[in-house]
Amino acid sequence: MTRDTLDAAAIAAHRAGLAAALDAGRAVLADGGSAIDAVTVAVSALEDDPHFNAGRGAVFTYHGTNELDAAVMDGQTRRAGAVAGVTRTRNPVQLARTVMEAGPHVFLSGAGAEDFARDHGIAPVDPAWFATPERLRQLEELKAHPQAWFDADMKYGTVGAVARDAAGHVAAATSTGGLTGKRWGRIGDSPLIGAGTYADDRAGAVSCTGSGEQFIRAGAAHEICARMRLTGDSADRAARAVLGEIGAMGGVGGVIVVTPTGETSMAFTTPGMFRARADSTGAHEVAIFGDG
């Protein structure tokens, strides 16, 4: 992701959804709400927004269809919620929300999650609403290369947000359409509580977004987090140390992190991530590229 790779109607286009997404969480935060209700409400917005890979827009499974995976945990509590499969759920990280506040289990797929879904009044939408062309030419343009069985560049990421409240407490958010032209019912790291999502308030929360597999092997969320609880490692320290362990296994990707103290890290061992962060100071960021 460079500017080479990216016109200047897409970098405007992700700017925009971005600083939207991070005025609605906070929002939340400046009303008083709680850094849950921040991340859930941030990371909805990216799901409807077209331009990223979650909810609408997600890219497209190996036989044209959108599945969705997301994952909420509160780190006050450490109760966590997570979806995996969806394909009729608006917003996967509300249903995931939905699994932390009012189900017995953390962690839930396919039929069974959107069962969940309408035994709890979210109602499901049309397949159809995920669909954008833009996204089915990627599949397409997969596809049109034999050897090419699913998207071994990473290039279409994964929605997340941290949050910090002023009680303290921390959140995490994470919510994807996983991989264009994933088969045999992939799940990679966003959903998987420890591996791409994680929040404990005696160290931090993270979201992470990159190649999940190495992720997962990693348990890169919880190891940042045991970073900085165990060793006093910082937010930044403990995130690069993890993304360089997760280089060494042939991964990249980046993470966003922020502590229960108001320390905060967007690392990154590609050439771009979207990214955004505020704060009660007036601190405000946009940016996209290694250089902003």
Second form
There are 2 protein chains.
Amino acid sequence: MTRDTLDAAAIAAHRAGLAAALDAGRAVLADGGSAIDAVTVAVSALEDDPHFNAGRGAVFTYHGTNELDAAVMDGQTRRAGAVAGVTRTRNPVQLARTVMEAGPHVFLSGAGAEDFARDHGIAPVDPAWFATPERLRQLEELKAHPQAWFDADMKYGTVGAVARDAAGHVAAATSTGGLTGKRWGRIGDSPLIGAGTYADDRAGAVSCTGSGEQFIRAGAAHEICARMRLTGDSADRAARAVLGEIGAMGGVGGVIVVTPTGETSMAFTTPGMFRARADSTGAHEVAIFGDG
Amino acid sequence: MTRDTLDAAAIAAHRAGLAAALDAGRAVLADGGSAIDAVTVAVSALEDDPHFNAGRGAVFTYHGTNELDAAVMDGQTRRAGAVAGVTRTRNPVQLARTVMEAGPHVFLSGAGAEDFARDHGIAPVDPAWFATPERLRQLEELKAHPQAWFDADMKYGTVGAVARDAAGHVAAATSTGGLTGKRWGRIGDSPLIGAGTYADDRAGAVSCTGSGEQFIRAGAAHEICARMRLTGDSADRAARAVLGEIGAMGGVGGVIVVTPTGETSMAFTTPGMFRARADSTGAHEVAIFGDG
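Output the form predicted together with another copy of the chain next; the form predicted alone has already been displayed.
Complete assembly follows, chain above in first position.
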């Protein structure tokens, strides 16, 4: 993802989608809503926007399906919910939230997760809802150039949100279609509590995107929280330390962090990261590359 | 699991299985083998032993199947492999090891994980291999007494191994059938890198058993390593601190830890934990309850 590979129309569409998701989450918080509600609303908006690799517009698996992963975590209680490999749930982040609220478990997968959805009143959608021509074209391009298998998908990122509410609680949510051409029931870091998603009021809330395997091996989201909690690192220092570890493993990506005091970090080692940030003072930022 | 609920024959069978697995792992290390080979061999032995809830003898799901999860991690490289929901792989820990060695991914699930197994020369077994009459009886008992759903399964624990080799490297492996009567494609902590399994030569190797949901929320295995690495905690102090956090969340369980200097911990908050430990000085211990 560089200025050379993104045309003006794509940039404008992504910026508009980011701003809409940011505003949806901000409205929840401005009304006195909770951080966990804000991240659920913001990520739901990104799932419904076909420009992002989550929900509608998710990348295709090797076998031509869309298989979706998502997670949420509430920093106040450290309760969490996650799903992997769902194919018929319009908003996987809302299913993850229902897993957290209503179920005895943290992490459900595959057809079983969708049985749970149905048992809890979440109606399935036709899998065609998720499919877009551009993502299908990307799968076909990847199959035509298999040597590009891992490089090519780095630009098709996961979505995530972190929030801090007026009561000082934090929450994180992450949702993704994973990697274009993924096989073998691959589960990446996004739905793994501690890898791609973590929230703990004693430290902060973290959502990650990037080369998921290295984020799993580093325990990235939990490690950022552990550094803040155990060493007193700032959010930005902890985020950059973990991205450095991931770099040493051969991985790249980015993280967003917010702490209970409102400190934030949006750090990345990719050329760009679609990102946005707002607070109750009126600050409002939407950016893609290192310089904006 | 108390002295009242385990009869003498069951105790003898579990002790014999533990001793056999311990000796298999110890033999690898005594021959100059690696920690990752030792834990793979030890856990494979426990998977093949029908007395333990992993591989043959795994508990049954709500729908009467055996669905198996496993993970391995090498502390030297922090490479890892994991599988969830496999039903036809005799030794899930060996499949997790193959995922680590041969695949581009860390975590595979379901039928896709078994496609990967076949692609890498691991022959499937008949699912009947895993089924034992005692585990089926336990499922039927649980269905007859659904109010006991969560308490009853605490005694049917996950298996795991940690090892430190002559070169000072550490590794961890964990394998399980999960919870009796599990539903909805539930994935517990065992195959989640950072939750039930973690290894890092800068700290130690950890394998966990217990109420998996709380271990996921605490990022238990990674948290133990983070405490050792970032605060200088001993293995035992870090293990007990994390079990304390899990207790505050309403969970119980146990962990085994070894560090690159050979320090160990086998801590648990359940009445007992089947466990065994040996080293190159000739020390050799097999125990179940707090006093042996």
